[in-house]
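Heads up, the chain below is alone and in the form predicted alone; it's given as structure tokens.
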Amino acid sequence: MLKLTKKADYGLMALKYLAERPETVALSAKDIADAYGIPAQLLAKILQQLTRAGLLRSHAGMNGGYALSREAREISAYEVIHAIDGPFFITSCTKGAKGCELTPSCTIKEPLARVNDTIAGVLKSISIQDLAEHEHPHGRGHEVNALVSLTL
């Protein structure tokens, strides 16, 4: 089973939330965290990571907070996940890990690399706008499930 980290899930949720409110100049980490019932301090750190990666802009001051740095349709789910978790690999051997004694006779490394590339391609094809427009039947959150259902 492939599963994103909670941090990546929270990052996707936050960008989706911002994309659903394009008229708002900026929203605080607390506003977003309260909307989804997630830890505000953790979300603040995630939003800072996304800002450093260039996916968000931060606004200081009394009405400060975060806003998307580009149009929601121009930001992919892959970019968000990569900014938070780093490169996406289905298994460590597909990223060129050294030390596996089975490498010379391994018959699954290349097929798994293709699977990895396919999953990355699907995530690159899903924009934050796609998530914002997709209604999930179970209510708040569950962006990972929305990703899966969008690709089926």
The other form holds:
2 protein chains.
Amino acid sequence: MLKLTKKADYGLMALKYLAERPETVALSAKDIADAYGIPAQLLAKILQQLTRAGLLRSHAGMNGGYALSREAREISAYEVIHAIDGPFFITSCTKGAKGCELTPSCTIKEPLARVNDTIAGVLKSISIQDLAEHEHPHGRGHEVNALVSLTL
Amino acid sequence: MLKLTKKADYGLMALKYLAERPETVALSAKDIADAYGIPAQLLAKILQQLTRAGLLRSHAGMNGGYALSREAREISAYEVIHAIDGPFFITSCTKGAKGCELTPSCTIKEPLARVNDTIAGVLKSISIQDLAEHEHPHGRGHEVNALVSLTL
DNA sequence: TCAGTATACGACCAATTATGTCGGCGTTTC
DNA sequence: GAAACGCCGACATAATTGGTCGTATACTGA
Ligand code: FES
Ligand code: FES
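The form predicted in complex with the DNA is what I want next, because the block you gave corresponds to the form predicted alone; please supply it.
What follows is the entire complex, opening with the chain shown before.
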């Protein structure tokens, strides 16, 4: 039903949290989990996935934890979602490689692929920074305007 | 993971099928299901939902079935999805009415609501007609261009 | 070098949701 | 009145997600 998984949600929250604290060297999974009241072990796994995807740098040992591997501005929501939930297709036939069983019958797939790309584009145009900035509504000077064109 | 349900997919396929046959008075659920090789009873339920939502007109009895209740051009993909899967929220907290348990902690909800609206806008800008037309690539004269603006 | 704190990873279970089926009932047409 | 159809709710099953556990490994500092 076109919904983000909780994992992706958690991942975005965590990254936003990190983006809001650029001064800190690293934050442990537990720190972040506690801040939001989400299961620590689950978040740990998510952060590990993001690390593997190259969005975070991790450091074990005391005072270890995670830190953004790039500028918050350079990390898109799309990358986060992709890293956590894998490549997404709006279409139900996620067979990825070579289409699904009903490929000949389902004539709706192709137009929806355009929609898929459009949504991906929207997500790509949003950075963690955008999410973090939104936190401070007093500033309000900075507005992001993403323009997306969809051609069927 | 931001994916359409099969029901919604089936629903869109069925409507497209109807849109491609404007001359026919009505098509039974079974006819359409057979055409695409999808479970007839399941499709029947979906079509019933679409009828309740006012997108289709139904007619019982012999030679009964379903027909579009409006011009294909006037039915958006959004309406179809909404009718089948209920109101959609990108955010995982679908508690609808009054937010979720973590509302104070989850600071990401609001910016994502914008994204949600953007996607809804894209879906609203696509009509069943658009899907049906795409079938005939020889015509190719008619292109739809939806422009969506996202402001965070 | 040892205790403490942290990530890494895979297996596993639990909860939820999506998908599909069944049976009975109401309606329309022939 | 019987065949062909829609209508509805309750179920059963399958798939996905969400979350836990156990253990191994890495780093730090005293
Ligand atoms: S459902 Fe598989 S091609 Fe559309
Ligand atoms: S998870 Fe509920 S408000 Fe974001």
